[in-house]
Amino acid sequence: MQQKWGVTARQFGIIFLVFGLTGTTTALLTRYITAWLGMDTDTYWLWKLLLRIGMLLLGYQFILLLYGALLGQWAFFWKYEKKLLQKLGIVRRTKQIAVFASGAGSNAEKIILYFKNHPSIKVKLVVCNKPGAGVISIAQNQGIPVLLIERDPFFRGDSYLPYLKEQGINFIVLAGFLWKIPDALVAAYPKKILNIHPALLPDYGGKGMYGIRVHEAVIAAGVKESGISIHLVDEHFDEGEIIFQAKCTIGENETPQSLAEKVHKLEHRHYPEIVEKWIQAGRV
């Protein structure tokens, strides 16, 4: 139990000892309130059950918080009072993202406004590896806490698997970022990464095919079309599943800066709006 909860060995003791006092001082309160209302034996049976009832799914829950405030314990009761709500329906369970971008944060912004006052999803981190990137500010300006990575941690380390787990976070969406995302964080969440790449998948994909790059391939390519692909992540670049597409014309003088520009467009009107989709419709 105390591997599963997470805590020392110090505040495993301390639980313990709040859950004894909460049943003791329970039960003793239910006691108290039965003579106090005058029931005994003759009372009708389904009034003192509807108030045991009552001590427990009120009295105790509000007593366990006090007891586990006045010993320490707050954060780890309230947790568990909240999952003990959210399993009887009575508190929605938000769902929380983290938004890893590396550049301007263009993306990053959409979602970060598009879930701002949303009822059951939240963005709770941003996660840049490129200090001084203009997401950062974005994520600061909106009062979201910013992890800044760095590539050994990433890459050869423990990933910040145990951060990310620590907030709290079910789902990843990439906003523009450039780092290829490790298998120990895809293996921590299968199906739950979700990225947007700026060309119609399976074409234009791949290492190395990002940003302006992916434009004049297409240019040069002499299609008519290009777009959007928005794609769950697995170990291989650009090869998850893809769950939406968009498409815009490529005109006879396009260049790579206006059709990185009818891009976006595309990127900022659809992004938001298909990750809560793909959230809400329990993809994973």
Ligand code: GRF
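If you superpose the two forms and keep the largest set of C-alpha atoms that fall within 1.5 Å, you have the rigid core. Given the structure is predicted, the values throughout are model-derived calculations rather than measurements. Numbering follows the first chain given and starts at 1. First, how it differs from the form predicted in complex with the ligand.
Core-superposed comparison between the two forms: the C-alpha position of S106 differs by less than 2 Å. Fitting the two forms on the rigid core leaves the C-alpha of P190 displaced by under 2 angstroms between the two forms. A movement of the C-alpha atom of G68 reaching 2 angstroms or beyond is seen between the two forms when the two forms are aligned on their rigid core.
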Second form
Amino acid sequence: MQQKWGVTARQFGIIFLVFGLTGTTTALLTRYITAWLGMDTDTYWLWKLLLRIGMLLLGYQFILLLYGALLGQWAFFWKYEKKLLQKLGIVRRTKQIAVFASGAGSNAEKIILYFKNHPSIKVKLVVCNKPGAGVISIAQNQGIPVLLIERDPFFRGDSYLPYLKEQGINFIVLAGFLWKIPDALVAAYPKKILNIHPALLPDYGGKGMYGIRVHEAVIAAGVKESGISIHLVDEHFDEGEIIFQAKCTIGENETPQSLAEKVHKLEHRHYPEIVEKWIQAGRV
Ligand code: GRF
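Counterpart to the form predicted alone, namely the form predicted in complex with the ligand:
Up next: the whole complex, starting with the chain shown before.
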């Protein structure tokens, strides 16, 4: 249990003491309240039962928090209570996102700001593979912790998994993350990893197709439209199920740079909203 709760042996002891004290205090209080209300053996059994249930459901939980706080374990018991309330359906379960980004992080920033005061979705973590990337300072300015990952452990597949699970990450959103997601991570988050691609997939995607190269390829193909694709991530580069696309036209004198700007605007407008719908409904 100590391992499951992720606490030290000392904390574990205190936690047990808190449970013990709470149980005894609740029982004593119930006895006093019963006497104070004048309840005795003649009182209708239902009233006594209701009082006991009330004390267990409410009194016990408050006393638990009180002892927890007094003995320096507020964080543990507050988490415990929140879980209980979520299980009872009284409080909505917060869905937690890790945003993976390697670059400037403009999409990551839009997503962080969009969910800043969201009632049930939270950006819990930014994962980055490039020291000094713009996204790191964006995350820090917004008070979001950054996990800087290294190539070898990442490609081994599941090295960062325990950390992501421990942080309670439910969904992964890629926003300009250039490394391929290892199969072990895809398997650990099935249909729970989303990516955005700056073109209309299935065209102009795959390995090596990122940044300005995508827009150069689109213009070279002489097509009239480009856009964005938001898709689930599977074991293959840019091949997972597409859940959303938005288009923009390509002008006569369009350059890869001007197209990149248009596409970026589309990304900023749609990505956070699509992430929200996907998380809330499991689909768009
Ligand atoms: C975006 O164009 C996105 O489509 C691609 O990477 C780029 C990230 O840009 N996957 P930014 O770092 O969010 O500005």
